[in-house]
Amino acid sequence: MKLLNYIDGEMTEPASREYIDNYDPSTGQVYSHIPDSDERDVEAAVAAAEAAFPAWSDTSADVRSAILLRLAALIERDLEKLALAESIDQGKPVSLARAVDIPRAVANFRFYATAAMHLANESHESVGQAAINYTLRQPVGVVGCISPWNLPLYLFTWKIAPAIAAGCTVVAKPSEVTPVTAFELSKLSIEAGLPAGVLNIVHGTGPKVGSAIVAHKNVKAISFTGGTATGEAIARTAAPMFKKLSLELGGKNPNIIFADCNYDEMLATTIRSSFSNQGEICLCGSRIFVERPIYQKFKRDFSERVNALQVGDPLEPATDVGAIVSRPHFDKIMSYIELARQEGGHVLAGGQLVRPDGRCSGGWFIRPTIIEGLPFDCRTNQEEIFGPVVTIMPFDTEEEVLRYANSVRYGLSATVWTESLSRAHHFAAELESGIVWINCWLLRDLRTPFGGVKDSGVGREGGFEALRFFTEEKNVCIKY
């Protein structure tokens, strides 16, 4: 299978005719191409969100509304082949994609195009004055999306769905490593009626397209999730430019566990906050804190379920951790493991790579890894690991977990099981994190602000923060 660039409505070759392998990461094995695009697709694409941006922006926000639930739709009546598309791509269960990932990308379309409807500015009477102040919202221009490889297709339309429900035109770039579903979304939008260059896709490595993207004197905004390193570096280049900047980035994210919780459901939520999408979930909860009368229980308890996890093929239903997304991530992986190992740490489970029988002999999986014996302060409980692989520790007063859970440099999110509803809300107000989940994790109301503190990143997404993110303000003062 071959990949194509979408620019200006229209599927392109990229101005290089040259192509990536693209992997599958079950099978380890070649299984399409994507464009090796460069600065020259980038300029091709600014140049025709740049014709197009006037006339949509200019287009009412029903109009909008109206062909993005068409979009919607469409992902919805293809969730059976985007499911199979994104988890052979990204290596993910495919029970997985077909429940989460498609359903997700279909939310977040439904609702900025709802949500387009009823963006509000604000009016302010200067009584004695003799005059009103009133908001505009404007969109901003041509903007920049650069998504992630590990939630594809769900976080790639969480960016472009507000962008172009605010009225801006977007150059869009997924992940080089997962890059089919946003090839079938492509499609998709020539079929929904999206004007031309209103959406423009280039795929391509980050120093060749993602910098590019960035560097561009015409791209106004950028919006980035990924890893913290490289949100650095798009800082470094945007700052100076004053370009807006939303950088969703790394975390390290704690899971405190108080004596007192609802056990069972802590229990299988736990195992689902660790391992979901073989750990590749930045909001994973991979340091485990547990108060200490019950640590012993939750060891055992929580070995037990993990060693029964099924490791192995995606696109099997009874399998529940799939493969490790690329080669070089799952060689991170394991020296991670090693590195715990040698700063004294104990593998109570897991810890070892996987070769099922059969077609996915040669894939990258690992095993489900528990690490307990750890101080807090070591590299393997400070730095972001990406994959199956937590730690535990048990605590016995909540100044002391405290410490732990806001000792390192990220602050995405964090998760406290409790029955107290005192407690509930002193560790919500002390957790240094954007997000905080109090005897739950993943539950998302897409209405709320979603993103981190620290080095976790800067701005928000989600809900009307996002479309906000996409315009600009400009204060009317009318003396009457």
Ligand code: NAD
Given for the second form:
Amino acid sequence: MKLLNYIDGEMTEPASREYIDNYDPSTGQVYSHIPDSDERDVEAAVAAAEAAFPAWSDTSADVRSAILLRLAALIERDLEKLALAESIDQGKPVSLARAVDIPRAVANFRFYATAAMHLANESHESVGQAAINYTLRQPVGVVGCISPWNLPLYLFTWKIAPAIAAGCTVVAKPSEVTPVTAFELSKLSIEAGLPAGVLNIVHGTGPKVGSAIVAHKNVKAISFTGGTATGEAIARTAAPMFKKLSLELGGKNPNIIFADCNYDEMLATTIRSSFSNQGEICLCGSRIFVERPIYQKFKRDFSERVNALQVGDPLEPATDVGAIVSRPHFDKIMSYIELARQEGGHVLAGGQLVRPDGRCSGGWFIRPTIIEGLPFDCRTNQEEIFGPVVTIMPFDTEEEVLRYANSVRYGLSATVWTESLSRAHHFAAELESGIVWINCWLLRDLRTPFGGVKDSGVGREGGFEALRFFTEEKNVCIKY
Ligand code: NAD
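Now show me the form predicted in complex with this ligand; what you just gave was the form predicted on its own.
Entire complex below, previous chain first.
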């Protein structure tokens, strides 16, 4: 399979005519080739987006909405095909792609197709000065959307949908590690009747394509999701150009479990919050703090449940944990398990690679891993691993666990399990993170602000926040 760029409404070859290998992580084999694009392709995409901008930004919200709803319906029509493509490309169980990734891409387009119809401008009456102000909210122009490999279509469309709905035109780059569903989205955009140039998708590497999008003077805003180091590099280029920036970066999220919690619900959810998508969700809770009275029980029950998880072929319905997305990422996770051992950690479950029989024998699989006996401030507990690896630690007091939880450079999300209302509110206020889940995890309402504090990023996605990000306010003052 050979993928193509989507520029000015056409499927195009990269200017270089060069292609990069794309791997199926469950077999370790190359199964497709993606354009090795460069700044020439980005230049063509920006030119197409600029040419499309005047007409698209003038299109009424209801027309934009109708096109986005058509696109949502087409993704829904192709749900099975897209779920299979996502699973093969990313390594996640196809059951997860079918239940979460692709439905969420549909929801992203539906949500912003309808939200755009409800965005209103403010007015301020200056009483006593005989003046009235109204604030126009205008699309910023051509914007860049860059996304990672963990939830490919889910996160790609979480940026593209609000940008287009707000009246911007887009140059987007999916991760070169998981490009296939973005390629499918190009074809569906044509079928949905999206005008040429409104969405342009340029495939290729971060250093060539991503950085060319960020550095282009006519790209007015960058919406990025990915690693903190990449976010820093993007900010270094974009900040002196005064571009609007939304950065959703890494995490090292705490999962705090008090003895008074609803134990069964906590245990079932903690399995998911630790190992869903092979632990490759930025919101996974990888540092599990357990109040001492239930620590031993939790350790026993959690290890037993984790040892029973089925690791293997992502296409098998019974699989709980699929393949790690790439060989370099597999090596990185294994090196952190080794580091944890060197730091004195004791591996309670997992800790080793898995070689399934049959078609997946060459794939990159790691058994879900639980480590105990590490201090809160060691590297294993401070650095993002982004894989099926969690640590468990006992605690005695609220003050102590708050200090542990807030000790990292990241601040994306946190989970707290307690039946005490006052403790829940206290922790919600004191935890240094953009999102706090109490007695649940990954329960999403698309209207809510989504994003991190500290080194987990700047800005918020979700709800009207994203539409505001892709628009610029202009105040008009009229004296009467
Ligand atoms: P990454 O930063 O390596 O890559 C993300 C995207 O940026 C890719 O498309 C990549 O090609 C591109 N890129 C790389 N270098 C670039 C550059 N110099 N300029 C512009 N673009 C560049 O991240 P990844 O490995 O794909 O994803 C994993 C990371 O993403 C983890 O740190 C994870 O926590 C984070 N993440 C965060 C969220 C969130 O909402 N905060 C969600 C998902 C993933």
